[in-house]
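The chain below stands alone and is given as structure tokens, in the form predicted alone.
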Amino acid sequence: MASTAQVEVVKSSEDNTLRNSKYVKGVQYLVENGVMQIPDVYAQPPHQRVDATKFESSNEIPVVDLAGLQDDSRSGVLAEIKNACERWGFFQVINHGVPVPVIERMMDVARRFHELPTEEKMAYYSAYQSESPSRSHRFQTIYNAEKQTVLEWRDSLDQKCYPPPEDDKWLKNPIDYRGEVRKLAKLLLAVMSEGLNLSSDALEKALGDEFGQNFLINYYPPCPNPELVLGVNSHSDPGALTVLLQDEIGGLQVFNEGNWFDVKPLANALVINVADELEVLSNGIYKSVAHRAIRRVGDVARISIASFCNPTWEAKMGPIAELTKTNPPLYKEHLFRDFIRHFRSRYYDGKGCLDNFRLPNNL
């Protein structure tokens, strides 16, 4: 095991060389070299560092049985869903549909890719995105390594999933959890679109032909200093809607009204959030929300997986026109290629890359 002298740090003035460091191999290569004490490079400026023992209340979060869509509950729970986007832009989902071996497969794939030999994720790494753009599936440790001054205490495998990649070699055995995962987030896609008072078709088709969707396989070891560290920053997600499987360990927080909440887990539910280009076609009345990911004091590593439901690459997106009728847009139009760019060419920030396409007398 490597003493903490043995670990090497890298210190502000040597940010420019995070994409040759060796903190491209990932956290869980530090805690498995035997760190005791977190690089600087890890270590959060003190205003944005996390009581790790702390839970805030979140008790407002909405739970939504989604089996009362299939009986006399039906226009109950749309209001629930109407009024969790509106106010929250998060909420979870119980009797969901999908299947809990599945999800249980799920996590299990996720578990063995992230525990296998470092040698063996870097034959997958890329610094970020735009570096491997074709690849169906990324082993990424730094964000963005040209922009990031500190990094986050987390691995991830970013995979592809629809349109269907050619090596889904990762994806094989939960196959069935992708399929599922898509089912539910169009079943969400045509209740939200049914809160708008549009066709519930209406979000689905705005997106484009079959919208895109990707999972991040996220793993945050261990870390000898929670307190010191965040597992992910501040940030809205760039797409339409994100389903969230996530482990019993916690770490979720969201932002609302001036406070962080933690987004508590719950056995076999799914975290649902309001991505920017949701609230984007709903002209605001559905809210993006900004939100982290904290490692807590534990022996034991924690496991989410996103799955980002996003609009195809060419897709026009703006304010649906039915929308804007008694209320004037509120952002500008544009292609979804643009606006994701705009987003990998920051370091999150929030909702600052939504912020950006705001017409000039919204801001």
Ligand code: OGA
Given for the second form:
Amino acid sequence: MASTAQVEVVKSSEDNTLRNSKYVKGVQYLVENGVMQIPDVYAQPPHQRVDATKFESSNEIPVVDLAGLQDDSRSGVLAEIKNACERWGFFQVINHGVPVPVIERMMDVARRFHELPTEEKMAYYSAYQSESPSRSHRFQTIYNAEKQTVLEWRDSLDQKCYPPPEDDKWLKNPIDYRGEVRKLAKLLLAVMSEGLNLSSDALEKALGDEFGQNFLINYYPPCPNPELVLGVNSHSDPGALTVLLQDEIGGLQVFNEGNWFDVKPLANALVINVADELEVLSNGIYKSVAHRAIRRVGDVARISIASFCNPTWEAKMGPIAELTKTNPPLYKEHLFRDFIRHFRSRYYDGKGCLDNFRLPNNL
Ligand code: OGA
Ligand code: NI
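Okay, that is the form predicted alone; can I get the form predicted in complex with this ligand now?
Zooming out: every chain and molecule, the one shown earlier first.
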């Protein structure tokens, strides 16, 4: 096991070591090469380390049965979702309408990609989105080589979904998963609009003409020192709404009132979370919440697929006017493009990006 003394900080911002290091090949590459102990650059500082063996109090994150939207329990379901968005920023949904075979096929495609030979995955590699703007897929393992000093135990494939990219050659299969998740996201945005006493199309409209969508297909291989690493550091998602599919391994944790809570895997459920711009649009009523993924003890890789629903680049973000009649606006108006630029310019740490867009009465 790596001791604290061995943990050295790599000064990536000065010499750009990380960007040109062998670590760009990903953590699965290390595992395939028989890594027995994590390289020091993956070791979190002591205060970030976790108990990778136990589940935290985990039954509290709401599970909402969407079947009730079709019958006379509808108002109860609306209230559960509103409450979850206000109190947790997270909930799971069951009976969400995405067919199980579609989910299984998506998981299978994700696994097949991440278990390809490294050279094949590296054909999709670029360090930053801005270096491959027209590509439909981008393989990545280091989030921000200039700003980050500790690496995460995660490989990801970023796949553009909407607007549909031109070179859509890989991963054709999940096309139906994309569409199904988009349908679900639209339904949830309508329900969330109603929860704010707005017309049911209010939130979707606020995201601009046809909201953007991309997948982050995450792969967290087994780790020889799981208590020293994080799969993904604490962050909030920048867009509007995230729909996450996770397998049965677990590791996603949500921060609430000073504690971390596990989002315990539930077969075929989807995890929904409020992202930063939905907090902004709702004028702070719905909460975007810090979350992270730990790498649990165990010898099976974990897979999760985050589907991010984002405002269009040019959509103007700010609290929806009707919500500022009785309460003053809490966030500055801005373009989503500028929010993302700021988000990408830093290494995430909790909910920090949003701080730049708060009005003085909300600091
Ligand atoms: C993300 C994320 C969590 C997970 O990709 O934004 O929060 O469980 N992932 O993989
Ligand atoms: Ni996230």
